[in-house]
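The chain below stands alone and is given in structure tokens; this is the form predicted alone.
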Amino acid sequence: MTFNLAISFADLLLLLPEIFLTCWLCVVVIVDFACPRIPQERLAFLSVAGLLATLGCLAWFDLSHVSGALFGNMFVLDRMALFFKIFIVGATALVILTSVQYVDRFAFFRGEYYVLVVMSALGMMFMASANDLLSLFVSLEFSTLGFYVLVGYLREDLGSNEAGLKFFILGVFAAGLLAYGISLVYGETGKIVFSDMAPTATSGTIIGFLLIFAALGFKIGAVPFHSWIPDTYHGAPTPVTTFLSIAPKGAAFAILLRIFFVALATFKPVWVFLLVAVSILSMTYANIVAIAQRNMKRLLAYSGIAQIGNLLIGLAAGTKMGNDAILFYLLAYLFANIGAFAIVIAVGQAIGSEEIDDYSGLNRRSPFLAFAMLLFLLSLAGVPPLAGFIGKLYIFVAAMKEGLYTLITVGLINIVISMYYYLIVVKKMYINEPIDPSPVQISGTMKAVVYVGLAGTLVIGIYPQPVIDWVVGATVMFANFAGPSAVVTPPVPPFGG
């Protein structure tokens, strides 16, 4: 097996985002250790700054549609590979705002917590481009290396010590799996390009490749493979457990499209059945378990993994527009799960406390805060006109053409038990009484936060058709592996333009 290497200076362009990314690391790591007394504010500023750059020059090549492969096809920016990219850096620039005031609370190694963060967005954007087995490990690896450490930030609290652990233990089991799986499925075809192993796949590989999903499935946290969440999520720094709720299920799922469409494109009967199987676990499972949390950031973690249901109907669906449905969940949930956490952020820094009933009267003590919570939380569920609905609807239309009505009707029964929690916290907010009715105040970084996931709530569920253009452009190179159902045009939802 040979590749060429060789690379000009015109194919290093395709890798600007992440050389520029790099630099732009190593910039603040210099800043942080030459000027000791820099404000860590200035420090969260310069690194959301750079991230800032990088997704301008991602909106460039997107916008200009530049593509290209490198390193043997190991490497490859495509439209699909861009979207994930922005979605993964704006999501790290909304998770570093959130993240200013409640630095603070650690005692060392301010400036370090902002190299981490972008450290792991960079491995998350190589993710994006992995077209082989190889590239696939390394970038996981490196992605979730600055994780180990960030869940763990909070070095005198038990409860963050106890979460970071049980991340390490249960991550450097799921990359044993990752590397067995690997392993046999280039014993079994000899490749390890996703799209050299399409004419060479047997039913030999299925293991090897269920060992990856179920490493991936890690790292999406679907049910089974979702134990490690409840707690790390509990445990860990709220502006971490935002970054792990949103962006590495971005990343995972930019794999997870290569691999079912592209490397296991002739096995799409079979694995249909496990999307299924697991989309119906994590929907049913979490939301079930869900009614009974007491604290938000819980309750926050059983949602999350119901929505990975939801996402694995577009999957298990096959098809282009069940791609198409994905990537416009994706930002979706972007915007609504973002704002929730930032809410819980900064609730969770007045109050001092994280559990729900501490939200009772919240809409006397901050009106503005309990009032984007609702839009969050109902977007979350899938009512109109909000993002998620349309989200939902999106997914649902997708599977209902394939003939998935089984999996449809458990969607539906979901987002009634669903609507069930997510309106006990509103309960709270608007009908109980304050404990303490003093004002809750919020920072400004924490608002401009708010304001954009408020945005992007309502924007897209009012007017999705552009974000629709833009992922069903995103998603073009899988219309030859999708089958029938892969060129239908998406449905104009009710509230579009």
Given for the second form:
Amino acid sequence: MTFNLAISFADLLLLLPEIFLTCWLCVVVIVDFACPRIPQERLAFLSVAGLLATLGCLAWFDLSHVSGALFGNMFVLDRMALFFKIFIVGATALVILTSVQYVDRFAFFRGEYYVLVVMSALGMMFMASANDLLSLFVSLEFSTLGFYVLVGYLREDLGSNEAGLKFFILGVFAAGLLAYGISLVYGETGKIVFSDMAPTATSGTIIGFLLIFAALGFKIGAVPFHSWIPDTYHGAPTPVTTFLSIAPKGAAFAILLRIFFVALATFKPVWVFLLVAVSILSMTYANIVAIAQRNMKRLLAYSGIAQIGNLLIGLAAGTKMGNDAILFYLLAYLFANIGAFAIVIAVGQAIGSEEIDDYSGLNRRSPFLAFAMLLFLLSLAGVPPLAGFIGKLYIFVAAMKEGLYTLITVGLINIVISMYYYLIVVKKMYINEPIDPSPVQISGTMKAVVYVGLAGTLVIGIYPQPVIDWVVGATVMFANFAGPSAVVTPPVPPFGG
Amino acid sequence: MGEHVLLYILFAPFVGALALIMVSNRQPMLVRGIAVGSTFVSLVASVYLFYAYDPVKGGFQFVQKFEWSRQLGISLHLGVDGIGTPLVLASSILLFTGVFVSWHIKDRTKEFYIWLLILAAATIGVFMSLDLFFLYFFYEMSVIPMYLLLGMWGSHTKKYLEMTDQEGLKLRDSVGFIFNFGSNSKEYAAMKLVLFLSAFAVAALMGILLIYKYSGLDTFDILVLREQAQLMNIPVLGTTLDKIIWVLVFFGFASIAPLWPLHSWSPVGHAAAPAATSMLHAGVLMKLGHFSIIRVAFEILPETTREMMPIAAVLCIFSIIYGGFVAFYAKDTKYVIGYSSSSHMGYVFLGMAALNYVSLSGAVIYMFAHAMATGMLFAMAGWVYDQTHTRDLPSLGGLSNKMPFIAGCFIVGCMASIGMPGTVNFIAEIMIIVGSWNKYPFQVIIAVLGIVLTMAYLFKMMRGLFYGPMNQKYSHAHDAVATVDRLPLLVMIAVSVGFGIFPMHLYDVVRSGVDPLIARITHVVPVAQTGEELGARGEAMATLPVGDAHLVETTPSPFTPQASGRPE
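Please give the corresponding structure for the form predicted together with its partner chain, as opposed to the form predicted alone shown earlier.
Then the entire complex follows, led off by the chain already shown.
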């Protein structure tokens, strides 16, 4: 195959957000090295300014429907890619705001922290546009590289070191699986661009795609590829955990959507079965194990795995509506999760603990934080009128239209199970009395993040129509996707699937 | 007001809750003032609604429709018929009185009122939803405030705080505390209530999603679904789809009603809850169950309802008898009233199961009547608890000297609860009994025995609380003297007795909602209500399929408009 590397100026425009962010990254590095005395807050705000400018650029692209493909279809910029880029950049900006106070804990390399975060975001932006196996591999590893360093950033802390090591070893293992899968698929089909692939069901392609799915399953943390998640989330610096729990999930879902709906469109009945199994396992396992957690970060880690199980319901529906629901749910998850983690960071700063027992009486110590945490947890549990409820309902409606009754039943039962452990936290915060009744203080930047989370959770929950319009427009590329199921499977017997 | 009256009723408490968020906790009078103001707006609007509702026209009135999501087929579609109107009125009366009943809450006053207002507004939202999505939305939204109200302001036995589990952890901090059945703690009650109701609510949601899928109409709108949904005769798992949906919806919503054997969350919850919450909980939250069954199962699956409703007729016997006996032997004032409520809800199920004009109207009026009666009883049990800090019947007694006003009101509450003539409960009970006799004579005999049982346990409780020797420990107890303390009781008594003496408008309103429903379900035209006599409503009903013309109902109603000689 040949690459056409002649790039015109108009093509470069498509890369403008990435190019701009790269330049900004260099600026942040230079400022960090040139002025060693600069307070790290300034660097944080500098990075956020760059991210906001990128966000503006992406929003402009989205509104003016800029789209196109580069490098022989390796890099595509369609509305879905733009959605995920906005998701990633927005999440990154919020994560940097939550980090401002936390970074003071790091003994060294405070400035580099922001550089690494933005670098990972850059890698994930490329992931959102990756349209072939090579750019998939390169961008995925590029984004993970930053995380390997970030997870172990607390050098003095054994937990952080352990988390970094676990994440690194398992991450490299997943990368190996990915590379092996890619080589098998390439060997069988001779193509690397998803849309040209049209694979046939040979053992090579099947094993190859299963390996690719395993690697991406590692990335999103679906059961049975989840084992790194609790320890890594627990040990990593909390802002990094926040970042890790949101942005890579979005980027990996962008890839999953492209692989399943573009490359593997003809295999739909096979992967629907696979996704149903993984989704049931993820939800049920994570929700049951989460009940026994006594640490807030671990609880949110398991809750995150369960949320991934919910997202996979939408993917298993295998329709455009299912994909809309995934995008919608990711947004709801973004606001609830960033808010919940921001409160974990704020409380961790104030009382020096992340144990659930130490949240006792938070309502008396800081009514605002307790109320915000309540709403975030309930949104994750899926209680109206919050965003998470609409997200879950959207996913269930999409899956219901495809007749995935078993999956929906399991999903609904899991809502109830998850409500139990979220309400245990609520019980500690609201019902139990505080051991130390001193008020919990919260910094301005942290408050801003919590407000953004609250606004997102409530507004999307109460009036979702604009967001629904946006996600429906973002997945317009799947509008004609019917998949072979309409032809292959007979009319679905109720309660069969 | 006029057309938008439903929006005022629904959003006044929400606006009040939002306003309360802005207010400082250090100004309790301002907090209470805002709560009173917003609930008063809601109350005035629902009184207006009740009298402006035109029973001759019937059908859904004051309809508001706003598109909410095109892709999902959801619209905020509000409207009330003759069944929803009295329940909206009951909710706002109980909310308004509830604000006064909780006047003396000192701990986190502001937050208490915020959650109380959200709870009540969500409940009202269910009664006016004409969209399955919003019905579920408000239904589930009403559950979570209950958790906080029970957990934060509820009460439990002191012994519980010292109990430990096998690992030596304090039981209230243990993860597995939910498995500690029998513990009488507020945490346990709150968690059980939420999990129980949510578990059954998702079953109902499954039913709703199945309706959405198999109707193929891509809409959640009840009015569209009831006209166009074709859900009959789709074979599934050895039965038919409509039966599965019906069972999911019926039991999903019957859990909150609460129908035996799904009642166990309810008395525990009543006992732990603060007075105003118990009032709302027993007064209106439980009616969400019956109402949602009527709205979803009766409206959308009329044929299946006719076929399956005998299930309710069987289970309601257990509700009535079991609840009555437990109430008789219970030693905790709130358990008595709690079990009495779940026993009385059996009457509503009996009225619903008999499926005729008189019995179903009776059931709807009973919901309204029970809201007032049980609201009074819980308000007074709450007052006694606030004064004595115990709910233990054997240790109480002789309080009538200390609180004559409360004792007097309690007698009225008991009379209402029993169904003495002169209260609206009597009208409801007699209608259920007369209406169900033809179809379920055995159940009616049980129900009448249940009334005797009600009399027994309420008199026993009255004696235990107010008469006999007084425990000197409680000699400091005092009566409700202030206007804010007396007002709620007087309002509820006035409503209960007022409608007991002048039931006509209430009856007309309820009949206008029940008639088209029963006509759809049973294909029976109500006696003396055919053709032009009913005007627009009659015409609407004349278009309904009237299958077996010989099945014209023979049970005469004591309150048909003709019998009372009132011109239509």
